[in-house]
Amino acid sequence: MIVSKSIFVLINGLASGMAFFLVAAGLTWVFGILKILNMAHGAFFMIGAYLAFSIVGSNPESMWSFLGAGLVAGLVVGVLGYLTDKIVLTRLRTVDYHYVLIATFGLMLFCEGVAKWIWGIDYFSVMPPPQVDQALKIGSSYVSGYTLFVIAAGLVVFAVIDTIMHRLWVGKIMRAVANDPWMAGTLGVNVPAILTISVIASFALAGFAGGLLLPNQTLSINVGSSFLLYSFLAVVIGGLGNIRGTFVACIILGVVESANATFMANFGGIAVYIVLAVFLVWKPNGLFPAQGST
């Protein structure tokens, strides 16, 4: 019985952790490059979810249509990220971070208002694609195919981002801009373009995550709030701006939350905050203190 519960906790914890990472990846990316904590990140995740829902409805016909809707949502939210950068973030490049927090918080409220105007305040539920809408037996436990899909999606997104940041020249340029934008500009790097690309990538990741995680929760205006909270916790625990640290932190948070819900259901989500407190005392700079997005 204990072994069965442990397997259940581990698999569901990994799924939760990968869901957190799909959202947190864009948040830590933009912080690593621009040093911006984007309070509106959850709102753009929510917009991505609504866009994907508008495309596939409550019952996606196939995995391809489901993934396609997520990609379209990511592209549209990426365009919104470009507009946000040009209209808002570019003007805040050299100001105190308090103004950035206020501006992105206002942007979050604006996005929620627009979403209410377009989609209303009703709640929607979306089924997983038929290919993953089934239970699989692992040991003595039954696991949803969609749960395994979320785990795989998180691993693939992490592998792609890590490869970009550590293997490709564009990632090295981004890290150089994050560490010393003045020197990078002196060496001929188009710093404003790199910053804009980073913002677009961050927003596109949020929109894509919104599409992929549609069946993971009830769709509403507030869908991004809980994910944003866990994303902030993961970014703090992993190390501000560090992709690898955020990935590890998301797994820790996911497993802890799953164990809390299974073994200590009467205590709500207290275990997550205990873990946060421990890490703030033990590793106040995070598991992997960032030097750019590394």
Given for the second form:
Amino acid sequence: MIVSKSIFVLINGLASGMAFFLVAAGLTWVFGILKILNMAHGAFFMIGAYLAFSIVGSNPESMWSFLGAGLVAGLVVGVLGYLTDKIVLTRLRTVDYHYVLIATFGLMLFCEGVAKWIWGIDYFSVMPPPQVDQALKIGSSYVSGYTLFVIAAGLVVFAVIDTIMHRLWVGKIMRAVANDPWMAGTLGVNVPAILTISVIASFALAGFAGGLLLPNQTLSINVGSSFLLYSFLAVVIGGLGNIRGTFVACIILGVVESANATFMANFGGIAVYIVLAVFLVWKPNGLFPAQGST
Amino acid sequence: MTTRRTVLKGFVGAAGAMAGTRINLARAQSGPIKVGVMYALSGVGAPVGNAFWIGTQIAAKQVNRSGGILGRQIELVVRDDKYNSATSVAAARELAGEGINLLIGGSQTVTALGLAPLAPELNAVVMIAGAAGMPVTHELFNRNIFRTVSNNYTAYSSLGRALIERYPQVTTWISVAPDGDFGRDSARFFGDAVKKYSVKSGGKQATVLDTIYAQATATDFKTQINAVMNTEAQGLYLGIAGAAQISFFQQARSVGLYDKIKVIGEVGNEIVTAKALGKNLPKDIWSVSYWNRGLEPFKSNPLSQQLYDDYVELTGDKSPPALVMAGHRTGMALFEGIRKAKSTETQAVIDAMEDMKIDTVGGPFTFRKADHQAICYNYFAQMQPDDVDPFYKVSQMARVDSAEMIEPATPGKAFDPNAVQ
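Take the protein just shown as the form predicted alone and give its structure as the form predicted together with the partner chain.
Below, the chain from earlier opens the complete complex, with every other chain and molecule after it.
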């Protein structure tokens, strides 16, 4: 029984962890490059989810239409990211972080108001595409095909981002800008353009995640906040701005949350905060601290 | 010795007293009757709060259309309680500060628990519109509050009874409920009623398995769903409400729970869930409900048709949520209390409502004098998926008279579930 439950904890934990990562990837990306903690990230995730729903409806006819809706949502939210960068974020690059938090919090409220105006306050739901809309039984564990799809999606997104950051020239330039924007600028790098590209990529990831994670959650104005808390925790545990650290932290949080719900159901949610406290004491700069951290 | 200072004090005191009298007279006798309304109009409670608000607006509109009360129109002054106890209390204080002593609020237990103890201090009548938590009419009871819905015990034991009487072949039941007072209580009341009425119906006592708990606002229910899938349960009570309930069903459907469970009773999302899931709704789900104009006993009730017509006129929508009726009933109960009291003064309205009987969209309605608990019919809507737009249908309404299910009144004392076994 314990073995069977442990298998379920691992599968479910991985799925939760990958869902957290899909949201946290954009959050940690923009923090790593711009040093901006974007409180509105969940709101743009929510907008991506509504856009994908508007395209694909409640019952996607195929995997292609489902993925296509997610990609379109990511592109549109990426464009919104460009506009947000030009109108809001560029003005925040030289101010104290308190102003950044207040400004992005205001942006979140603005986004929620606009979404409420467009889509109303009713709840909506979206089912998985037929290819992954089936139940699987592994031992005594019941797992949906969509759960495995989320795990795969998280792994693919991580592989793509990690390759861009560590194997491609554009990623290396981004890391150079993140480490020392002045020096990167003197070497001929167009720093403002790199910063804008980073914002667009971060927002596009949020929108794409909104489309991919639709079948797991009720679609409402508050859908972003449910993922955002865990994403913030993962970014903190992983090391602010570090994609690999965030990825590992998301898996840890997902498995811990799943084990908590399975083995300590009467103390729901408490284990995640214990883990956070342990990491803050043990690794105050995160699992993969940025260069220069002590 | 009378001095100029003494005389001056006397004048000031007399002027103050006269001014106060004048203000009271003005409040009591002129202009529209102002009623303060506090519902959750934004945030996670907004779908519920807005439905209540629409119902209460319609009640005021209907009264005003027929000439008002005591020759005066009803004017609603609304505040958003944001589904938050502190905000609700602040709103009540603000409204009382504006001289409004007739208040409607508590669309959810969290806000009602803040409002109930405040009512005597504000010298206000507070109508609790939707909160089912037991403390409101037990340990927190005071004469200023009136609850216009059934409480937890009555509502969920009635749901258990309604289901086991209709599904005697379902012999094993389980509950998934939020880990809190409300969730634990409602699951227990449901399970106790299933056991009790399975025997009363002439069958063998049904088995009720241990309740599985989850966080009320959780987003991931796969662990709880997996646990249900590994039991023998054929019937389920789901105490998870709001958006979380829809997430539960999305995740449950994808692992085959719909095929395993024959019937589900749910806490009261009703067509909020049905609208969101459409044809992906479980095949047989019963919801705590209030109203469905297309089905009996509402179909033949002219009050119901009038409520529907006014709803469509106000909103343009043709699928009213059942909670509209609860907001309407709350408004109507207060307005009838004012009419009966022939006054808007707090004590007069309280006295009038304590033994008041009115006809509502949901049938006869009265308050139990001892604890101001509503006694009315409890309705349950059977919802099923459908092939045509809106892709769900309400197939039938069941009802249980709360007079048959209500617990003994113990105002001022906590409810003891063991005392009603």
